[in-house]
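Listed next as structure tokens is one chain, alone, in the form predicted on its own.
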Amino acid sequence: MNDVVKLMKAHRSIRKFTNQAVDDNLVRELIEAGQCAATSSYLQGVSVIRVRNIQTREKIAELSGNQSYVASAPTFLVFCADLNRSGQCCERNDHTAVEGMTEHFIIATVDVALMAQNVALAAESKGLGICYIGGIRNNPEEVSELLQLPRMVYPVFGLCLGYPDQDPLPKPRLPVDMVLMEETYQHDRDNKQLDDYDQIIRQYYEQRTGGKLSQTWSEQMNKLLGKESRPHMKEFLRKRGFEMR
């Protein structure tokens, strides 16, 4: 296993940082690392926004649920899906852009997600410790007028950085065997698979949160897939030219 392999698989979120700054010429280079992630079609749909403004990282922080290391991470970067930049394009060519095509949202929300994991690594590497905040789109609207953010752009999520101040485990990530399929889907789940990981998950809950909070995997999907998640963003999406047809 190289050195690359073994950061990866040690990747766990930092939620509490130093106060040690993060170097701005550091922050470019991590988002120029970033930029080199694969982009579909060359369409580089993604824009940072770093956010240092304090009355704004709480606002933030306040709608993303009240996470309160969106204010106190020493970098927070919002990460924004952009077919505006593009759309400008075909301005310069005197064509107007079709807005409402599934497949660009598709497209350049993939391209956040993946420049957003090249940063992540990156930083990693640098000794920073990185925590992914989806909670953005509790509220993306708010989020949205809060950053300026223009017709066809929207929030897919926040990042903080920092240097950590804590040490936690990583989180057991289910059997390769589960998630590696060969030729076509597997519709024959091993039971007794799911149930050691099950066993897995509620042992590191127990041990992370010192017996607070005893959960399997199963029953955190439960919760999650068991009723509605952010029904708004469908009306959000629409109302910002993502129309998806």
Ligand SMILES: Cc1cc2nc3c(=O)[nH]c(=O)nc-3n(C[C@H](O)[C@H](O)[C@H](O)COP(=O)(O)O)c2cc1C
Given for the second form:
Amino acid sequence: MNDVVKLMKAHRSIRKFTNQAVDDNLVRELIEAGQCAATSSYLQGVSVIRVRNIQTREKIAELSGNQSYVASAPTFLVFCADLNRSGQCCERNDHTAVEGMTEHFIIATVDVALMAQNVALAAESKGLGICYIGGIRNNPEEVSELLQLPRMVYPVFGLCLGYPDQDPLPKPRLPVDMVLMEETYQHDRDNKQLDDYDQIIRQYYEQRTGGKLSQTWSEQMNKLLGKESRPHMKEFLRKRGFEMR
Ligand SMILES: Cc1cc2nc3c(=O)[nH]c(=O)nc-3n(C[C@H](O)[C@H](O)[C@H](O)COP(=O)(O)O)c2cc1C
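Requested next: the structure of the form predicted together with the ligand (the form predicted on its own having been shown above).
Now the full complex is given, and it begins with the chain already shown.
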């Protein structure tokens, strides 16, 4: 295993940070590394907002479901899908950008994910810890207002960055055999593999929480997918110009 793969396999989200600041130049370097990710049609459909103001941070922490590390992390970035900047290129060419295309929404959102993961990996290679914050989509309108986002820009997730003040065990992923399929989709599930994985995850949570949490992956997914999730997102996206068609 080379050093890059070792680093990738050592990933774990960090939610407790030391007080050590992240150098401004380092943040710029991470963003630049992030920008080198592949980008659909060369769109580069990402804007990243670094939020330093503590009142804004505290507000976003609250809006994200009281996730205190959003306020306490040395650095907090909000990754936005941005079709505003590229849309202006149509005006420069005496044209008007077409709003509401699902495909445009997908490519900008994919760009955000690819760039952010490059930033995350570069950060981890520099000894930083990271935690994505999808919680900002609990109240996306308020977050967008706080950040003064224009139309055709929406906040996809936040990213906490800082030097780790905890050392959690990496969370085991699904076995490769359940994820990697040959030639066609594998419709028959091997229940034994899932049973075994469920037990691994139960043990992982029990160990990590000193027995306070005992939950399998299946139970976790049942809780996640067995109910509606952020049903306000469709209307929020429509209002921002991301209506789907
Ligand atoms: C897009 C995205 C949004 C996430 N949102 C949150 C969040 O709001 N709060 C949080 O504590 N963790 C969040 N996470 C972290 C996941 O919970 C974490 O990645 C997952 O449980 C796997 O654990 P690991 O990162 O330690 O391997 C998010 C991760 C991703 C990729």
